[in-house]
Structure formats: structure tokens, C-alpha cells
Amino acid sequence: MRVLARRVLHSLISLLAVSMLCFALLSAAPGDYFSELRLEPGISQQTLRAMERQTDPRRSLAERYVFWCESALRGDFGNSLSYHLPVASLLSERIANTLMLSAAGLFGAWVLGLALGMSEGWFASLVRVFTSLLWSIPEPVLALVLLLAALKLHTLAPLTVPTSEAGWSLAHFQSLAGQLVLPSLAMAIGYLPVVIHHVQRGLVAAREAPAVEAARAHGLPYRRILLHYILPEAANPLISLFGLGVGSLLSASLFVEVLFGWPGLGQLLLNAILVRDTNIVVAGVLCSAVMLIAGNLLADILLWLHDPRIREVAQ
């Protein structure tokens, strides 16, 4: 247990450094919203200096961080300069969608690539040609391909936006699921070859160790010695990997959102950054930072309850 409180504790340190660093590099950057909306003829002046006294009155860097952490905490993130809506609304929904599409691309990854990895004799050549064909692949490539199939083959339903408000029915379950297929598979194969990889590397190694090998001479059945002797031997490289995918589910589906035009976080990060919407990156920024510190978190106890011998060293 103090284990997993200094885990959080950590967790919350950095976290804090997180919001910090973003924080003094956007104000870093030179210009700001107004700077490119000065530009435009077509607004006048007087309308800008109305929409910046709308904002904040200009405090230093701390200041505006001090009061910035106090909203944040209760939930208010500020409103975005861009769509003039409240950011934790903006980016809740957004959220939702994206995670909906990595996490379907994550867990086809992992099922596909445990499936495949554990084959063994010549399909296990075959698979192992087969990853390093799509490895070299850029993954933008295999979604234009997969894109241009869909449209050959006519199932390319135009996308609606996902939202809640529709209700969750069935219908619209349905809906939702067929258009998330082709992007998720985009992402689950863009994501394969390195499971696969991991997968083939830690049973091979596994395969060899000295208590399999001992299992195998008292003659266990095949089945025991892979389920209860090999995979759990393998496992644990395997754990981390996952905990690393968890934790990039918000931040690595950029290009298949912005090909597919899929309406989640990374597209909108992409435009705010464009625009300096400050609020939008920095909370966008923070919710992918406690998505990787969760990720971790969640391998590092995946580890202890498999492995008996983290758990005493934790003790």
C-alpha cells in the first residue's frame, strides 16, 4: 500500500510539472490568439479590443498559473477562446470518441498479435515475414490503402459525429460500431507488428528457460506447460508494453483521426495549437499526461499481482 501511494504521489508531482512546462512554453511562444486575428482586415479593431477584454486582464505568468491550478481543480478549465464553449465540455466529448477509437484499435492489436505470436513452426515464419513487411509500411500509407478499399468496395458509410446526445440505443450502437471499424483497424495494424514482435521475442526466450525446460521433462501435458509454465515467464515484458499502449491511447491516434476525420482529441489539440487556444492545449495536454501516468500505474500493478517476487520486494 505505501508502495501504491508513492506511486501516486509521484504520479501527482508530475503532473504538476506537466501543467507547469506547458504553461511557460505556450506563454513562451511568441504572439497569442489576437496576434493572427490583428492581421485580418476584415475585423476592426474595436471588436478585438472587446473580445480581449473578455478574457483575462493581463497578470503575470504565476499569477494567471496560481488561478488557473484553483479553477482546474474544481473542474473548470476555462472556455475556449476558438469555440467559446467551456473546455472541460469540449474536451470531455472529445475524449470520448477518441478513446472509443484507440482503445478499439488497442484491444484488436493485442488479440490479433497474442493470436498470431503464439503460433508456432512455419506460420511463425510466415507471421514473422508478414510483421516485418507491415513494419516498414508507414502507417499513413496503410490507412490510405485501407480507406481507398472501403471506398472500392462501397461500405464507407459517410461518418456522423458520435455524440451522446442521440441516446444509446441499439440503433445507434450499431451505427457507431460500423463506423468505428475501419479506423480502429487502421490503428490495430498500425499497432500490430510491435506486439507481434514482443510476442515472438518473450516465447521464444520463455520457451528455453530452464523451468520449462523442467516442466517438459516431468512430461506435463503441452497445454500446461504453455498456459501455467511459458506464458507467464513471457509475460511481463508483455505487461509493460500494455501499460505503455494504455497510456498513449489519447496521443497516438492523430493521423488516423485527421485521414478518417474522426472528431477526437487529436484533431482538435492539432487546430488549437494551430490557433494558441491556450486553454484547450493545456487541458488536452494534461488529460494525455494522466492517461500515460495511468497507463503506468496500471502495468506497474499488473506486474505486482503477476509476479510474486515484485510483490516481495514491494513489501
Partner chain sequence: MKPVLSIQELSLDYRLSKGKQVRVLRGTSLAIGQGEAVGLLGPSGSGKTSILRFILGMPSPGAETRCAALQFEGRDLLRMTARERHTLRRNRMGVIFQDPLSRFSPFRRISRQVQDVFPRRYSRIDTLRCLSDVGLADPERIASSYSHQLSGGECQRIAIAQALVSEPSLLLADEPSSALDTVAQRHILDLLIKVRAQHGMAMLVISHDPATLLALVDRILVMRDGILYDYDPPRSTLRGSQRSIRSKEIETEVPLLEVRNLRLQHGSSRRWRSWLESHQPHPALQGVNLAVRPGECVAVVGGSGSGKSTLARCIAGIDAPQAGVIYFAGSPLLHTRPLLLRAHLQLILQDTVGSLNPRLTVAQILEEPLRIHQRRPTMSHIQSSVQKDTKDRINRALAAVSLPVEYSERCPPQLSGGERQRVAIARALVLHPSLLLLDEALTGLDHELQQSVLELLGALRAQMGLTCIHFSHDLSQMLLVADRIAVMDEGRIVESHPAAEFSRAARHPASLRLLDAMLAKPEER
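Now that you have shown the form predicted in complex with the partner chain, what about the form predicted on its own?
Excluded here are partners and other molecules; the one chain stands alone.
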């Protein structure tokens, strides 16, 4: 319990540091939200001054950060300058879509990665060549190839993710599943070489473990050795990699969302960065940091449950 309390305290300190650093960097960058608005001939100077008075940019950096912390404790994370809505409401509409896309891509990468990484013989050599080929191709290029193929085949339709008010139906679910295939496939292909590489390296190291050698010496069937000795021996680095993948659920899909037009956090954060909507950017980065901390915590819990040596050290 003390270890868990210490981890939670460290996580809160990390989130505070991330928010302070992000807020300071955005405030130190040249220009602000009103810089481009001043160049618009259709907006009068009186209107601009009134908008600036509402945001009160004359506050110091420390005062603005304290004001933002108060809004974060209230749960709204301040108001968006470009959308004129609480940031929390904007994020809540899109986080579920981002998590849906990222989880589908992560699940596909792990299923394919485990199946291909556990191969043996000539097929394992072929998998290594395939992995090296994927390593050499940047993920944006792979996503663009999939997007161009979809456009050529006329399979790319406008995304229709239902809102909470509209509700879900079988037709919505079928349409969403079809639209989710290409962007999740792009994410899975980008993450697949990492999973295959770690699975193959973990299995190679596990086959040389003393327990595996003893099981072979006793003449146990290979399937039993694989399931009861090799895979548990190779599980620790794979669990750590899985926790890292869970932690990057919000950040890993940003490029794919923008490219495929998926209505998630990617487009919202990109637009907020371009127009310098500070509250949205800080809240989005903070959500990504929360997921990263949660992924690491999940990996630690799974390692604690799986490996008795870790439990002994913790006690």
C-alpha cells in the first residue's frame, strides 16, 4: 500500500511538472491567439480589445497558471478561445474516439506480433526480413499508401461516429467498424515491427534459461515447454512493452487521425496548436501524460502479479 501511495504521489508531481513546463513553453513562444486576428480586416480593433479584456492577457505567467490550475481542479480546464466552450467538454467528445482507434491498432499489432514472433524455422527468417522491411518504411508513408489505396478503391467514406445524444445502433456500429479498418491497420503496421522484434528477442533469451533446458532434458513436449516455460520466462519485457503501448494510446494516433480525418484528439490539438489555443493544448498534453503514467502503472501491476521475484523485492 505504501508503494502504491508513493507511486500516486510521484504521478501527481509529474503531472504538475508537465503542466507547468507546457504552460511556460506556450507562453514563451512568440505571438498569441490574437496575433492573426489583428491581421483580419473584418474584425474591428474595438472587438479585439474587448476579447483581450475577457482573457485578461496582462496577468503574469504565474497568475495565469494559478488561474488555470483552479479551472483544472473544477474539472473544466478553462475555456477555449476558439470554440468558446469549456475545454473538458471538447476533450470528452473526442477522447473516446481516439481511444477506440488506438486500442484497435494496438490490439491488432499484438495479435499479429505474437503470432508472427513465435514462428520458427524458415518462416521465422521470413518474418525477420518482413520486420526489417517495415522498420525501413516510415509510418507516415505506410499510412499514405493505405489512404491512396482506399481512394483508388473508393472505400473511404465520411466518418459518422454517433454522438451520445444520437445513440448507437447496429447500422452505426457496422459503419464505424468498416471505417475503423484502415486507420487502425495503419497504426497496427507502424507498431507491429516493435512487437515482433521484442517477441523474437524474448523467446531467444528464454530458450536459454536453465528451467527451459531442464524441461528439454526431461523430454517434455515442445508445446508444453513453450506454454509453461518459454512464454512465462519471456513475459516480463513484453509486459513492459504492453504498458508502454497502453500509455501511448492518446499520442500514437495523432498523425493517423489527421491523415484519415478521424474525429479524435489529433485534429483538435493540431488546430489548437496552430491558433495558439493554450488551454486545449495544455489539457491535451496533460491527458497524454495521464495515459503514459497509467500505462506504466498497469505494467508494474502486471509484473507484480506475474513475477514472484518482484513481489519479494517489493515486500
